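Just the one chain here, the form predicted on its own, laid out as structure tokens.
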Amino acid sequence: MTTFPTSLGTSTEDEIRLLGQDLTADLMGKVGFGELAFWLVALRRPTPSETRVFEAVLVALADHGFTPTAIAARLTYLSAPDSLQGALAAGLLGGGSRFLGVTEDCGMYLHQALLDHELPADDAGWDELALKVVTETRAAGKYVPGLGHPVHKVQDPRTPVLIGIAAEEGLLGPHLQLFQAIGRVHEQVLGRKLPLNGAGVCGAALADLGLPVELLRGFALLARAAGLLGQLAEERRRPIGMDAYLTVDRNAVYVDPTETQDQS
């Protein structure tokens, strides 16, 4: 008979196991559900330091306010209520490259420097590192991933802290650091100050908690969508989806797509 294998959960007529363990017995009450989520990825019990760094992440993560996911999610539950389902997915499948996205892709640019080179040993080597890497980013045309920050044109609140709890734990690992020496050089390659976006600097804590980093923007939508369950719950208590709507459709108007766009 054709098995399956699976090292996650599998269920019999009385009993549910998990990761190796009794659902009920050893995880139900027990295990917290940031704790359960890394458990499942790494398969191996995050320790309550590696716990504390994962949660804050996910906090960093969950919501920010009326950004493009959640007004679709909205937008999606004003065309479907009875589809919640469907708005909460509308919502996720707008995490990508300029929203949420940044988390896997700073995770993966560094974690990619950090195999193409040595660690070095203090400050001055990260900074030295950090500089090659902008330099070759910048003359190949490309940017870094989780430099800047729409709305936060100073400092992201969220990147000291991140930083701050890692450090605290223990787990300022290489990809932070090598994030943060980025921050301290990349206006010698650049010509001006940018702030590190506190999604890039999520992507980093994850990377130096060893999760795959081909999997960082899972976690990013993971947080996400207890953000997007929270602004559908608004949306049913104080909806502005149909103002959203009516704003965006009745100041439509039409244009000659002959007459050459204006740029201004």
Contents of the next structure:
4 protein chains.
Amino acid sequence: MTTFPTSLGTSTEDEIRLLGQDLTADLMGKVGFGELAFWLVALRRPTPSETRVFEAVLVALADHGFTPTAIAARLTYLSAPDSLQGALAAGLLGGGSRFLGVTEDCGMYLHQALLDHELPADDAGWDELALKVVTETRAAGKYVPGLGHPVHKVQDPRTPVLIGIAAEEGLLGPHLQLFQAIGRVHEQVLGRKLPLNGAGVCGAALADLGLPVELLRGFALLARAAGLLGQLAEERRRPIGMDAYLTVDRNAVYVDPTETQDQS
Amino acid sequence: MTTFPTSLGTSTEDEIRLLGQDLTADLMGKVGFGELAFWLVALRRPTPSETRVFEAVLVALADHGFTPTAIAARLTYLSAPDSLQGALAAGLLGGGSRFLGVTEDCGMYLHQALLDHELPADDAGWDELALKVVTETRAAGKYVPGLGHPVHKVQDPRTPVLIGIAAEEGLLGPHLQLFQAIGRVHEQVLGRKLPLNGAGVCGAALADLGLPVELLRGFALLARAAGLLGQLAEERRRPIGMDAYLTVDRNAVYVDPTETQDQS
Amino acid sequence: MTTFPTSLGTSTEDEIRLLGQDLTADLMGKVGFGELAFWLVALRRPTPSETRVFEAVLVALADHGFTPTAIAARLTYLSAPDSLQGALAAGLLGGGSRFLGVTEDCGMYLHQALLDHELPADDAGWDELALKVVTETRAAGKYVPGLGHPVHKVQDPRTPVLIGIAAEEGLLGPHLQLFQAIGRVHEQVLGRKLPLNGAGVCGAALADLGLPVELLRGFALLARAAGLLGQLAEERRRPIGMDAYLTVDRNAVYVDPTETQDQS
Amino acid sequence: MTTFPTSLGTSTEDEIRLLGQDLTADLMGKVGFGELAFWLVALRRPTPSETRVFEAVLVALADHGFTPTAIAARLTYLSAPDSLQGALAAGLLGGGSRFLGVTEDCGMYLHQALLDHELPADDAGWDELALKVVTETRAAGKYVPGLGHPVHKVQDPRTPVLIGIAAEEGLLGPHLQLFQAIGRVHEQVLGRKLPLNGAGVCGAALADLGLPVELLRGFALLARAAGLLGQLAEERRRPIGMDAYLTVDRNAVYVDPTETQDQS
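Same protein, different form: I have the form predicted on its own, so give me the form predicted together with a further copy of the same chain.
Zooming out: every chain and molecule, the one shown earlier first.
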């Protein structure tokens, strides 16, 4: 008989267990939601310091206003108001490589660099490592994730604040240190100064918390689920979906398809 | 020119605002994630008491082990491991009327009953109202949401605990009071004693927090997003998706379609 | 041991069976895609006449230009170009009650009316039935599905064409006849003349083909899957997603949240 | 004013246009659904020969029985029967790299090889090219897509049949020829004989039809949409979702989380 192992939720007639705890006696009213989300993935309860950094990341990533994903969620809600889950899912499906993937890409990038090298002993050592890593990335024709932002061209305000919170909590680990060093040295290689962006610093901070780097995108998605809920609540209260749709549809311009046949 | 009003996220080159607050100065490191999720929907910051009840609800709803939605998310991750957002979305799409909708249905049911009647002054009054409402529901051939559970046949352990937390925080409002009264009187109408279930009590508690009842399903989905992340982390660590798939596929039995042609 | 019955796909080392047929010997190259889609749901192969009507419906429903669902799919592709399946799924998730549900609603409405009454013998009989049904619907405070269109205010050009094709193929069944009768008599009850819309006539035609009325929305979704593929191909070739996003984002206007706190 | 160009659907009060055609006069009843799906992406109407090959591919890919995606769709429908679009979307979200991506991967692989080399003049030339390509792929530590199948260990029955249909229609182009040559020579490099699988030959055939290789996964998804509709129709008629869920849930075995803390 095939069995299915799990360390998450199980229940009997009079008890519900989750993560080896009694849900009602040990968790409800005693553990915060962010704490539980961390615990569910890492299989250990975060410390209060870890929780503070972790929730600061989720707060930073929750909502960025009228992003493509927020608009997609609102348009889906407009079309199918009977299915809130469908609108939320549609919004999360935009959480891919381009608009929401930087957090994961940056965490993985830093993680890989740290796996491949000895930990430096001081800031000079970090700068040396950062220089080596950025140079190699550039030589491979790839981008350094976490650099640059379309709106915050000089400094992303989230970056120093999150680093400050991590430092206050004694959680300024190797990923954040390498990220900071990249911020100091990249101009030497790339020829221009770019800000360390908020999505990137969030990835570095999550990686420093010991969360699995292959799942960092998942935390951005969790944060965004809260943001999308806010967007959908606002769409009920003060809808913009119909106007967004009509703005596109009424300004459609027909192009003869024979002029643009696919040539691939 | 069409404009698009919002009270959520906006940003300028050096500032990010969310809900009328400065994201980095006022929110990051200062507001918990659950607190922010509440705020994003209700447009007001919850009190510490409200936050405790709200997070207890999210914790109660986060994961119930191998539910259909958890299995669907794991099977999707098995098929498309390159798209964590797709696996998460697939899991949330099961958050509909049957397995995750009770929270919303129960909150709306209680809310409607309260809109239609004067608030009772004492327990006897609540029992009278509950009796009237359950009798009318039964007469209309409908179910009373929030009653009964396939596993917790006598008592759902979440129900007294959540009511206790709400009472401790001074937040035992009319929805929870009516729900409790339904628990006391429904046997007179339905002819058998059913437990008040956890999904139902969560809906009542969320409605007492003043959250919009049409969006209560959304909080169940947010909670479940955290649970699904845990399920997907476990699927990476100790996969069961392939076994779940093979258990079905290897025990497939072919049925001649001509014996079951659709007759609709 | 639990077994899992199916009449769909099964395979052995050297044969693949589908619907009781040998996939490679009996289906590939011999059955059209629309034919197979019909067969998969109805468990019988459609006749050539049925296939023509069925495919005319799918063609009618495939694409309506910049609908909210098409825009949502394009915005999702913009955000997550690595996941075509996510963009397609996001587009389909808008296939709910409002923009894509009329086909199903209309088919079910006509189906129910026919279950509840004797089949009329002539046009006068159909008009009488239609009058009764529309009157009852109006009295119940409900809408008659399939009536009216925001753009085609006098006549939806799809309606007479699809009815003509069904007539040519000898497939003008009771659902289409009742729908036509509704077109003739509704003005007497509703006080104004509305066109029979294309989504509605498609639902009537699908129901006349004997397809299960609870799944008619599924055919609209299948048709739309082809249309969304066209939209995503065009988004690659001549993108509009970024402009749609920026048009909303750049015209965002901030509203103080304290002025719009949720009062529910 | 931003405008939004499109060659797909547009409409006026009395006409609907699609792809530069009059939808009702030129397309409905005159164009098959597969034909239209091809046209929507390629912006040209396929010939009858192209349509036959194209539809044979869609038929081959429509349903493979109890795949992870089919089970995920059924479990989602079990949880949220009110949202057919959600169940369909959940099924499609499994259409990623592992179970449905081979079609696209194989088409792109062959396409790239053809871009990088002169077209051979005869079978010996094709074998030489195939040998070079497979050797290089192996040297780069990568897999050759389209080789091998878990069930059809010696020969995938779809492969010779689809090649035969393409040959009959005069559409055995360079992608299929290179794929066949890979079938002849790969044993010399890989040390064992593997079958050319059905997903791979479908990708080669679609690429030979001139469809954009970056979107080949989209056709697999369209085919699968029809198959999933069949699965959901069967789930209504003869459900297995509940049994699939209970088979997993009842055989859950609890594992202490402290034994498997994430170490990443």
